[in-house]
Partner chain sequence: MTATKPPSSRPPSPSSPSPTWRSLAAPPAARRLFLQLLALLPAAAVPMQLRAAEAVSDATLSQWIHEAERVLRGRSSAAVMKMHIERSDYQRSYDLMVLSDDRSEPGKVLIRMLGPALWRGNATLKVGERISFYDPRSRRITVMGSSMLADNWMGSHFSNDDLMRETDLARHYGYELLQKTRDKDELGRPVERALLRLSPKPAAPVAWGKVEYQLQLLEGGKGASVLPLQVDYFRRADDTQAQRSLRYSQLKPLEGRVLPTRLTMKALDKPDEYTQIDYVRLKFDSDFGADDFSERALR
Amino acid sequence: MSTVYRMAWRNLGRNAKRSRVTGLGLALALALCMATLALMDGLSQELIQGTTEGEVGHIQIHEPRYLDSRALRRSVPADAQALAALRSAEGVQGVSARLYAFAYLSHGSRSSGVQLLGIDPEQEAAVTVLHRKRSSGEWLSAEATPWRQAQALSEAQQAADQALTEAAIAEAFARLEGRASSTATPTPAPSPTATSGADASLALAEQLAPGPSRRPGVVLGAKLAANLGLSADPEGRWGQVLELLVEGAHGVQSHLELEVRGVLQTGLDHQDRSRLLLHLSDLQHMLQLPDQAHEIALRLTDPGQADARAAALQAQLGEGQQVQSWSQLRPDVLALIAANRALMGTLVFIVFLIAGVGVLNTMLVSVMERQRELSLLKALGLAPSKVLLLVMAETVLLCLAGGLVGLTAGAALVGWLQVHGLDVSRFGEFSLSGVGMAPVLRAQLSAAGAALPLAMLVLISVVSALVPALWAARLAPAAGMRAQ
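Mind pulling up that one chain's structure, the form predicted alone?
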């Protein structure tokens, strides 16, 4: 066996220039494939990291029908005891409760519909990196805005409230009947009695659901702030007052003044155009959902255990709450990663198929040039299987030499891409499956990313060399020795 490999190595050196060109071609193909796979692995890893750290977390808990309806009253308990129990669960690193709502926001003559997201800034930082998306101004204060205490109505106030309600109903029916009898009759101006009644109703409502002691601070999406005509002063401070109209969980509309603390830029157009962040406690007061949340996001110490931890939490919490891992919440992300890997696998196969054609051409030319030599060896007693083995050994040695150079060059190229990355910022911001991606793509080399291209290179090259090897093994000694 060793004699065959020594002969194979010597034969490669007999035409060193051709062997070097073929080997360098194999090395180049291997290095480029390693770099491409490493970039795709890095992109997939960033996609998963962007999904979990951006907003989803590793696990989420909802009321079972909330994600289908987004109804305000479909909430889960988020009091201190419930959140402490989740934080004490095995493998849980952080827990953040969130509330969502839609509202109408205005500033001066400009207005916009917005999505409200209530978070606890400290707890949210333990789950996601949302706070790093702030592009200007300040982040939300960790301290909740103080709200005045609600007071129950006295018997006299309850009687007054009942009288005001009956008077309002009677006035409404009177107006309807008046319009029905004569649509041409102009609408009468509000009477002083009606105005005082409205003021009394507002006073009672303020007593039952009082507002905050100061304006709650909020953070806006960058494009939403621009659409409202907001901008920071020369020193980077904001502080503008916004008007918010929001409907609570019980259908009661409330009006509130907010103060802008800063803006954030997520890179996702729909969030930057419509997202308004405020403290969880403030939104709980606005929606009248004390100690409730629409979503509880969890961060785990080991992301790979997300499915198992979600199943364990589901068994612990029961059917009243729905526990899902990030892969169950975002199957589109997994599908995108699988599609990317399939595409890259196809590309690698095509590259090595072309390299295999090169190996086939090199070995075929080499064998045809040595017809007389191979025929003489067979005439001296070298078995056809040994001839086949000799040609295959030449191919394997050529692949291993090219593979060694390719592995070295590929590792160096991947190392450079890991440190410096591939800057794609010139093409603007982009996202995949609703996940904002970094402007610099960085490679991530794995053992599979190096072993798979090398294995495919050797396999395709060996298969390509079978044709010239079989031709040489079947060569008739007498006919071969007569060849020119």
Contents of the next structure:
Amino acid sequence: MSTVYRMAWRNLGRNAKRSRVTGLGLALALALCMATLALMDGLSQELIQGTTEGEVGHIQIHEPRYLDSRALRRSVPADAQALAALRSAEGVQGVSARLYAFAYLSHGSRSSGVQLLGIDPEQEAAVTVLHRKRSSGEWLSAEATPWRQAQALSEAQQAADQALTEAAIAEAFARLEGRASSTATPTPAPSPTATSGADASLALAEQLAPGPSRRPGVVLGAKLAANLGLSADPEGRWGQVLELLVEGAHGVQSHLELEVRGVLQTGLDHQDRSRLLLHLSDLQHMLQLPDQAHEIALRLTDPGQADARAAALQAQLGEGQQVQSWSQLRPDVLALIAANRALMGTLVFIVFLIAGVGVLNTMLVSVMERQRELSLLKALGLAPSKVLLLVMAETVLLCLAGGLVGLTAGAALVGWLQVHGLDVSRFGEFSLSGVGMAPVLRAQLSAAGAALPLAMLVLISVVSALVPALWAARLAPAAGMRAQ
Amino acid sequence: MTATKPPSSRPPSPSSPSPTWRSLAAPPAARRLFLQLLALLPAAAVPMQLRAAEAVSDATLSQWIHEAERVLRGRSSAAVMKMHIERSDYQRSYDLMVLSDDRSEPGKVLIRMLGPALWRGNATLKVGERISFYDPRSRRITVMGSSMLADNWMGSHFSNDDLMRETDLARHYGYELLQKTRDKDELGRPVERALLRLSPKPAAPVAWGKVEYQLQLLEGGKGASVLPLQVDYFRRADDTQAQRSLRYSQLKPLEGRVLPTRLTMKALDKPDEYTQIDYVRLKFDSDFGADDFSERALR
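Starting from the form predicted alone, produce the coordinates for the form predicted together with its partner chain.
To see the whole picture, the full complex is given below, headed by that same chain.
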């Protein structure tokens, strides 16, 4: 048996130049396919990581109908006890409660609709890397803004409130009558009592729904800041005052002053254009949703366990809350990865189909050149099956040699891409399925990334060796020896 | 019945006739008279049609809706009302003063909250497309576009659109009279009740796929007076279940007429929830000045 391989190896050396060129072609095909697949894997990895670390986390909990309607009152409990219970669950690394709302933000004469996102900065940092997206100024401070305690009205105050309402109705009536008479009675100047009435009314309102004791600090998207005409002073400090009009969970608008702390750049246009980050507790006060959250995001120690952990948590929390893993929340990301894989598989196949034709051509020429020699061997009694084996062995050895070189070169190339990456920043920022991607593509070497092209190489070489091998095996010795 | 042709099938107006039409037309005075007579015919035919429901003209139906929609509003109005909101997670009552002025384009509405303490002094002003909110606690006015029209007003079941009357049922919908019955109203007066189906015109900027309008026609000494009874709003044209329904009740003498003084808006997917408006006082044809609907007036 080893004689056949030794003969095959020596045959390859008889036209060393041709064998080397073919082997090099195979090596190149293998190395480049490996690098491409590794880059694609790196992209998929980053897509998953960007999805989970950027915003989604590994698992999210919502009120079951929240994602359909995004209604303010569809919230889940997020008091200290509920969060501690989640945090102590098995395999959970971080737990972050979030609150969302839409509001109207203005600064001077400019205004914009914004999406409010309330986060606890410390908790959020354990789940996502949102804090790393700050591009200027400060991040949200860890402790919440103190809000004065709301107090119910005393009986005397209720009576006073009633009296104020009646006075306001009486004044409205008086206005109606005044309007109806044809002689235009000038509106009476506001009397001192009316002004004190307004003050008393404001004092009651302040007691019922007190504001924060100082302006809550916020971080807003870079483009939003630019659209509102905000910019940092030369020392990089912000501190401008913004006006927010927000509708609370009970459907009532309220005004609030906020102070800019810093600016955020996620690379995602819609977020940078419309997002306003503030402390969870501030937003809970503003929306009148104490200890509630619209979304609780979890980070796991083992991301691969996301689906299993989500199912376990769902069983624990019951029907009032919906637990979903990132792959259920973002099926588009998974679909994108699957589509990428299919595309790359097709590409590898095409590359090796071409390489296979090259191998076929080389071997066919090689066999036809050795027609007389092969005929002589057969005439001396070498069985056709041995001839077949000889030619097959030559091809496989050529492919293996080429494959070995390709594997080494491919590993080196992938290693370089893993460390240095492929800089695509000159094409501008880009995002896939709403996940902002790094400007440098980094390869990710995986066993599958090397095994798939190698397997293709072996398969293609065996198939392409069959034609010349069969031709050689069927060669009639007498006719072959007569040939030139 | 040629007399009940809709107004759109009238001859072209004198301002835009074709050359041949102009040369063949009667002298202007005679033509105007002819057109006026033609316009009068549907109105003259109304008492006759009350017996044959299916023969009421579009113009008449449109006129009914128009009257019913304006019954509490007139050309300009001022009202003091109480609003009570009943929701599964909160109940609330407001005292409101509402001024409206439709005597010129754009229509103007000002809602001022009179109580209780948490909202006293809050005001909503709409002039044309522009909605402004005033909050006395921050002394700020926030201006919004018409995109806010569909939002609920201050947590009630009425939208800004309902309170500000941006959508004009009489103008944006086509009509069909479904049935007409003789009945007695709340005060025992003989009336005719009509049920109309309103379908939005193709390009109408409206939120509802179908509206069913119930109204009553009272034959009094001074011609028929139209009062709204109930309006059911359907999300899609083929829905059988209305999304919400507005009921007019509590007929009382107000401003020299008998008018419904209670409006109840129900969201039908939540059977226990409603918002009720009770008119305490209503005054028509107030002579508002430009200043009454300015942002200065909010403060």
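Numbering follows the first chain given and starts at 1. For clarity, a rigid core is taken as the largest C-alpha set superposing within 1.5 Å between two forms. From a predicted model like this one, the values you see are computed outputs, not experimental measurements.
Peer 1: Just checking, between the two forms are Ala225 and Gly178 in a single rigid part?
Peer 2: No, since Ala225 and Gly178 fall within separate rigid parts of the motion between the two forms.
Peer 1: Determine the rotation of the smaller rigid body against the larger one between the two forms and give it in °.
Peer 2: About the hinge, the smaller body moves through 18 degrees.
Peer 1: Fitting the two forms on their rigid core, what distance in Å separates the Cα positions of Gln162 between the two forms?
Peer 2: Here Gln162 registers a C-alpha shift of 4.2 Å.
Peer 1: Fitting the two forms on their rigid core, what distance in Å separates the Cα positions of Ala205 between the two forms?
Peer 2: Rounded to one decimal, the shift is 2.4 Å.
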